[in-house]
Amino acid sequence: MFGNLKYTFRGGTHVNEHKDTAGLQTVRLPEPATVSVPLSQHIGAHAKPVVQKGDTVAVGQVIGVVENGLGCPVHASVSGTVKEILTRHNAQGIPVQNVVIENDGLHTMSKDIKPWGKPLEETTTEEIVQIVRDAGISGLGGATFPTYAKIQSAVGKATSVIINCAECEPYITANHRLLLERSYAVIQGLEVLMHALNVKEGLLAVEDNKPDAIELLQKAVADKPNIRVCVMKTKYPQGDERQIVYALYHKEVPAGKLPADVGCMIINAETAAAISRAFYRGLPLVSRIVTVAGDCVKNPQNVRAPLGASYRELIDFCGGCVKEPKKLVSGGPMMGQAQWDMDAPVTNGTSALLVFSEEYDRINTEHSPCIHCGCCVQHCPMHLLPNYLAQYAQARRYDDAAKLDVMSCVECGTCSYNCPAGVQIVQYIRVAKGALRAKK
């Protein structure tokens, strides 16, 4: 259908897909009788609260800002009232404030919400940086990086825009039903990025495992010259940004730089459509698509929820746990980080929550030594060499490990995916990248 050219990239490995939810339509949660707020849900400073208990709020309104220095303005989520700010620990471990809201159920939206008042050829650059800002939109594939300020990073440098919509981690599919579903969105925010950089260029990058939102996207860009559909070979860890700036343009990111260094910004699909929401409704980030799922999930599914639900909640909207849970993982199993709290709060970077039992999470692979077969060499998307990464680890010799470029990993665990004696290769590698930075 999509002819036999196929971008892709060196290295990698194909996995077990799971997407079992891809063919189901997204549901909304019904709203929580309260949430959970959590004022750093980005890379960057904490925000600091501007309402206090008591305070009635409405939807969209900003409860927390950051003063100075690199984050995102928080909002609320639903309307009601403030019950408290408490403090608790985030899916890294890190104290985070937390606005809790009693919700009213009226759903009263905030009156600073209002559509972005010039057409989109009118609008400056800045503007649109102030407006992705004051959305408090950080990027949604789970790496949670401002992006006002990822724009105004590639700014002069930038030639051309790409959308990720690979969505290469097993078991999530929330990407590929926004494209199915809102595909308008995802382009709408590709344009205004498109227009704030100045460049000619824009491309959906999507696997070739979703036939039917690239049929439906090459039908919609149709008549854009300037966007097209660029098909790529189903390949994990594809949607890696290093990886599909080499799969399309066949450059390497440097070491220390980032993309726009070689002429791409790349943002993710669901952080395209809140970029569309912000500049053509006024609409801030206040909630996103999240997919249920694993062995444990009597109906996995594909639900969007309001920033603050608990995942306690989006579980019990799944039909609860038909099997004893295991492991509840936060986002995908490759590179989703096990959580141990289930009333922990939805947050920008919460892709997929997902429950397996004893009988998933056991391991196949007994440890044994490792006896430098290579395969971990073979499939590094980075061209590492992990077993010997790994092997200085144990040994804490990490200035060592730093001269091998350890600081290069993105921890994709594609070497202990493969690793025929089951060493936890990416782990070691966690503990010298650690040890490293406190070092410095």
Given for the second form:
Amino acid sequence: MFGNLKYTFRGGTHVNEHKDTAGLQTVRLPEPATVSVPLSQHIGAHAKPVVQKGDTVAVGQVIGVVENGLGCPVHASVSGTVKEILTRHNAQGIPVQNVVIENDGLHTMSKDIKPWGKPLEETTTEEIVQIVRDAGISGLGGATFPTYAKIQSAVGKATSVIINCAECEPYITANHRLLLERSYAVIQGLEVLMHALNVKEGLLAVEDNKPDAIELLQKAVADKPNIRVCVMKTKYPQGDERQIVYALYHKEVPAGKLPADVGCMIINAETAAAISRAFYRGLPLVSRIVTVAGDCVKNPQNVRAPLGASYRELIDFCGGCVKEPKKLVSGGPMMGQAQWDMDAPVTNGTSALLVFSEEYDRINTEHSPCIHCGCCVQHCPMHLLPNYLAQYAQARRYDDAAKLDVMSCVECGTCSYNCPAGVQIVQYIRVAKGALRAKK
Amino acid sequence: MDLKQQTSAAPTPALLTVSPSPHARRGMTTASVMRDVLIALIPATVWGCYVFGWRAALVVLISVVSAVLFEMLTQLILHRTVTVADCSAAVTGLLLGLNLSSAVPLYVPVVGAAFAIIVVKQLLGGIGKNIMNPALAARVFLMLAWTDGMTQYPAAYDYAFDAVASATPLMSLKSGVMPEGVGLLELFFGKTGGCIGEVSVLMLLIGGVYLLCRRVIRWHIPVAMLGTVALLTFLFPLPLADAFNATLAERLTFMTSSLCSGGLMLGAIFMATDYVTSPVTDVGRLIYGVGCGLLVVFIRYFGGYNEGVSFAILIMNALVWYLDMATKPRVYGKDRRAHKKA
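Instead of the form predicted on its own shown above, give the structure for the form predicted in complex with the partner chain, please.
And the full complex, kicking off with our chain again.
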């Protein structure tokens, strides 16, 4: 029995996984006719365009730069001509400048792309940070925090680097496929990070619903004494950084602090692969793996798509819709954003595109008053009292909600998922958090 | 192009539905919870009707139907959405019916249902807002209003319904004698006088196990409540003649009969676990269960009534909010002491 003990945390819930695409090879999206690359794909400052209408661009050429503040450059994901620069709403509903590039289909690589000349041992931390920043890498798990800043903030603090391969959201199998198809890249990325932060412990944290990936990784790191594979229990939200830290080290990240403050640097598996690509091949981040799934999609699968390709292109590539779509979710079903049309472009944060029909979505339309059952309390990974938080938010008593630590909520949605009354608990909490932030 | 032909078999609306995450649900609903409670009460109801005859069935039926009708009526008058489909009124009605003697006049369940649904539930804001368990509040109201009718129980298998007040096991226990002619097995299977739904411990336990398996209730409240009663009646079998020198066998018999008699099982499994009027934290639920158990024993030993389950649960209902706040879990990443200062 003790052989089965796995790393886990208190709270959370096992969500119906729907990981049907795990067995299918990742397919590359055929070159789209045009791409619309948003000039802000991460948390932080928006980039300013450095190309003009009519310019010829090559794959990997910088088309937007951030002069001040937190941010990294944006690169062209296809080669061709800049058709226009327009403003449109991104997946989060915020207006962002987009560079629309007409694809010439030649896939001409930019001349700036060349591998980093020096071996890893002779590279300094500053140089690695610069490489990661120049490659435009931000967290590909969905939170899209610029990775160079994350590395910078962890220098001197981190004692271990953890690669987050939990992928606890239902439907998404992008990381799972990445581990199966390109595990070497993930491990190389981990080694680059371990060198940059000068740490001696590297962990690959995988949920136990990916036994094939675990076996493969264990074989791959067998001769690397500094790197271990940690098998975690499959439970949502295991992929949350705070829950990973608790599961692996039984340490809590103090409220308002970062995992680096307790010595952990956590990075998504695909981000690690992107770092390896940037370091060894000089390639900036111009594409990502997107899981296209949901009950409407004819052939659900993982697609490697250039950033800026429209959602519609990916869905059509997967055979289109077999049922009338009602909802398109960018990201996982637990934390993803519902889109009002299918024309938004793929960005760093687009880990999945889920198309749901009326039939599937019916479960989300029943609402009744809270019956105080305590399901949300039982499952809250942050150990809050979500039912009271929602009630205070409904009554606009935000200060009372603050006393119950509403700001500690990570908005994972476990409460709403479990609520028998269908109360949008997490949305009420978001409202309360927004109101409290505005007050400050 | 091939690509175009194989795509978009279904039409795409111009605008899709936007809603906040999460976009997935576990599938448990208020209605499914209430249906599970109804299913869990079937064994006890059937047994009650078997033991007390068709009149018991009539009392339960009147209680359920009038609870549902009153709910519908109040909601229509108050211009609220009619929510009888969620079965919560049916649960209240069934629990109320099971808490009555089969010999009550037939208007008693109607009055009880009206009090439970209109006064306790709807006037306090509807489902989820009531501060007391509606069925229990109605039972106490009826006991105060029709004390005689509510406390006279026909004997088991007395299909003549002459409401001859046969002494219930609880009355005997209170005066310190073991129920006469009623063995532990009779108590366990429910071949005694009492309220329709409370007599058979076995049938109530079956329902409780069903609720636990369906994850409708959790173990904390029933275990804490029954455990407290068991412990107290074992350690201090006060009503017994020579309480402090009672033998182990006497103590065990007294404890088991106390657990198996009266409304304790019905209360612990189905009434104290009512979501709306019980705490949400695990620790809070344990304290709440212990509190219910303590009060049950105190009222049975020292109170004017033979039975204390209803009063015990109603008193603890009033403390739910305080229990929740006092036992709120330590938030991840926060220090409990630092938290109190803030």
